[in-house]
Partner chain sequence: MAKIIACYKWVADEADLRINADMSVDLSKAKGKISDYDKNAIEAAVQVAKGTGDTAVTLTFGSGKAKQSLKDALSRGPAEGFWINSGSAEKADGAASSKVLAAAIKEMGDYKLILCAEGASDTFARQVGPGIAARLDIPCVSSATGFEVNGNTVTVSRKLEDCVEVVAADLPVVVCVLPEINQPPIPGLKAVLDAGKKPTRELRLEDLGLSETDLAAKTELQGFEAYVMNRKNVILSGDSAADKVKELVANLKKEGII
Amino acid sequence: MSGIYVYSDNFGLSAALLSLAAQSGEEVCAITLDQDQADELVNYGADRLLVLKGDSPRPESYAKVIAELLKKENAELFLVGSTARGRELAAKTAGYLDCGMVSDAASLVFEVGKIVTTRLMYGGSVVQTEIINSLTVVTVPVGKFEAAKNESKKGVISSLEVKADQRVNIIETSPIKKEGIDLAAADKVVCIGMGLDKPEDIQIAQDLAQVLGAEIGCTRGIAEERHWLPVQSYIGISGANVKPSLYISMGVSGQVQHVVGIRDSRIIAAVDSNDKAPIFKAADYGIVGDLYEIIPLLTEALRNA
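Could you show the structure of this chain alone, in the form predicted on its own?
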């Protein structure tokens, strides 16, 4: 038996990877630790859905088990969602398999006898192309591919009793308090940058976002240096990747690390006082001027439209 195997602890990402893998024409098998997730994934392109039944809730504890399964079934590719736990599982599985690994692939193209992947390097300034012709582990970040239901195809669910690697134990857990929404799923985004003077000025962006029905994002400096918004709100190469129908930035200089996270947006509009700001090279529309004058005027015009 051979084919493509898919795993992600994020349901939406798992569904997207299954839809992607189904384009190959090869047999596709989804691996999950969650019976409920398997029940929901049956119509997203998988021929089989394998539920691993073990005594650990941590996916990385099953890296060796999954590696042995992939070897046994002569797998061609292991696609893993690039979440925190997914990256851990992918790296360990590749280590047990002693095979190649492509991290955070931006695209995958299935060709006869090979798979062509691309990924960004050096802060997004270089696109690296890699050709896969043997078993390889590939991680894919959220937002790169769309999930597509196929009601005419229903995967077969089975389960497998497995033993987790217990060499690492959790002594204590402390939940991370998450705020806001999933920016990767937002249709419109208003993004604030270091051009804002004080945290109270975020209200200007919120007023515009309310009129547009948009979500608020920010640059890394706003979240990690000034702590004005939660870290889940920052957009860029190490933050969220967005692809809304409309992205509006205000006071964002547009360094390459940020532009990598917005390059898939359908329309990019920018407002900044510096006419040489890099954001204007990425923007479809740009206004050079004071955001404190322009954004309220734009908000009012949209209210009256």
Given for the second form:
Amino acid sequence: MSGIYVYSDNFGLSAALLSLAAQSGEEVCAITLDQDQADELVNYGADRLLVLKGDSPRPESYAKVIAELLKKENAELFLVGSTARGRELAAKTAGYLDCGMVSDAASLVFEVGKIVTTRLMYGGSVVQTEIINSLTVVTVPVGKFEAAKNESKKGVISSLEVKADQRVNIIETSPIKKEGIDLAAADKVVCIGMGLDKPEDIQIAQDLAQVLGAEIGCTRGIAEERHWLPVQSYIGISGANVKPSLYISMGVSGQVQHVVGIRDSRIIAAVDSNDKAPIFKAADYGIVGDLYEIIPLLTEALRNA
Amino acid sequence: MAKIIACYKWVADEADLRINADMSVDLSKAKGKISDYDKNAIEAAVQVAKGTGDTAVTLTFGSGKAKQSLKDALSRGPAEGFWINSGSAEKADGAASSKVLAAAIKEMGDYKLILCAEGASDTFARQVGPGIAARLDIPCVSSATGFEVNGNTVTVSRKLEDCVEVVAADLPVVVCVLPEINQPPIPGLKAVLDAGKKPTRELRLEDLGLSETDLAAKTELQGFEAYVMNRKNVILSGDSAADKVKELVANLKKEGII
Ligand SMILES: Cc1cc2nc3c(=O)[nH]c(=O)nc-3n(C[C@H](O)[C@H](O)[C@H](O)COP(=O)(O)OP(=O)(O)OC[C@H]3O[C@@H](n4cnc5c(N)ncnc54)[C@H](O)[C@@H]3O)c2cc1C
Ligand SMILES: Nc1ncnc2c1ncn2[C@@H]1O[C@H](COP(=O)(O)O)[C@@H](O)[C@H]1O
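Switch from the form predicted on its own to the form predicted together with its partner chain and give that structure.
The next block holds the full complex; its first chain is the one shown before.
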């Protein structure tokens, strides 16, 4: 077995996966569907770049083709960027190969003769460590690994004519408006939860955010059930990961699926009326109290600080 | 009338996890539940079957403990519950689960639509749905926020990172749903009583031409430990709200945040 194959529909993630794969010392091959991407990726340390030329714009439709390729090449690892398209492609490829799959690896270390991965289970309460010693598909989330240019090595680009699965076809796509927030990059985050009564009350959080120079984030229910904020605003296992210097929450109970998205914060502060709320176990500083009383006082105190 | 199959997993409730002093995880006291988002998959199956005149059924691969899930699942509206009863479900990885489920679906026959949730509450691996599709060599559409069946095709809206995509796929197909697809109602008393009278069918691995060795994990499990988060856990204890706020501000200053 030899060779690590890498694919992502997200360019930055492809580059990061190539840098990760390069740590193995094995031959690394980037798969792309796009000649321009191959030309760019050449600078990130791949030995080979393989452009799949097929008849579908959907990456997901190449799972069977990629499975056949990996088998033929006797690949040892297929690293896939964990985007919606990437995850589906990865899981179908693993299904066609009847091989193992590690979804959303939190870490991946190459050791002699094996690869050790960790991932989170039960919403983030448990870390599962697995050892890989045969062909496995691993998906890697955005932001876990850094891309590093390696211009000393120029990969060889080749292309391959392939047949995609034609049974799913795109009818239309409409872009989701990104409303100018990049929570992952925010230095401070004010997070609101279901403890807020009405949409107008978001103003309380906005006032605090303004004095702190913070972005506003929220829990899943605020975005997906109440639709008070855009879906990019929610933090957690199925939403954004944040790593600010300060995360401060109000009316957020702190269920593990949310907390998993804030663990990389430097300081976590929480305001909640329930002294048993799990958020206090995840926080550095907690205030047990009514957010409608505490937050305006805090905003005022910070303004004068 | 074809089958519309909703796959659900009977999982340990993460709220009941106990962490031992050595950081090992004790699941023995945890109550079971239908994986949260699988309730959305069941509801989607029931709704679509109403429109097409097909039959919504449920399918689960679980150990003896999962037997109690059948009534809960059927109280949500499906007409029949299928249960692959095997202790191997407790350690099954995504490969094993999708292999067993695909084999059961073949055995059940005459299916047009298979619904899974995007991810299960315990693993959140988001791989079993597409894995089933690959093993049946039928199409798959993941990240679904809505869908509609017309004749031999299904039209699905998908939520991707930067766009909403509408695709059409040939039936039969696996659709993996996101929770925003619907709001599953809490079953009423009558639905719960009726569920006890609905037919259920128990399948064994042997009936599916599989053995425990076919289901051996593909990776070697080395650790399963509680995640440790080291935080200061200071609850500010001032007498008044103003005092607490003052303490928080002082601490944020000390930390160099403000
Ligand atoms: C598979 C799966 C994935 C999930 N993914 C995510 C995810 O990515 N992100 C996410 O956020 N959630 C996610 N969830 C949901 C998660 O489990 C919780 O349900 C959710 O995070 C709870 O949101 P909340 O804290 O806003 O609401 P609640 O749990 O309802 O908490 C509200 C809090 O407000 C407090 N409160 C009420 N009034 C006041 C007041 N006046 N002053 C102060 N405090 C007050 C209450 O004491 C309570 O603690 C997921 C769930 C599952 C099953
Ligand atoms: N043992 C199982 N029985 C029935 N359905 C399952 C099982 N495991 C996974 N599924 C389905 O596949 C989905 C995704 O699971 P996972 O890939 O583990 O996140 C679940 O939400 C279920 O719909």
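Residue numbers count along the first chain shown, from 1. Between two forms, the rigid core is defined as the largest C-alpha subset superposing within 1.5 Å. Since the model is a prediction, treat every value here as computed from it, not as a measurement.
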query: Core-superposed C-alpha of P296 shifting 2 Å or more between the two forms; finding: yes
query: After fitting the core, N74 CA displacement of 2 Å or more between the two forms; finding: no
query: Yes/no, G254 Cα shift of 2 Å or more between the two forms with rigid core fixed; finding: yes
query: After superposing on the core, C-alpha shift for V211 between the two forms in angstrom; finding: 8.3
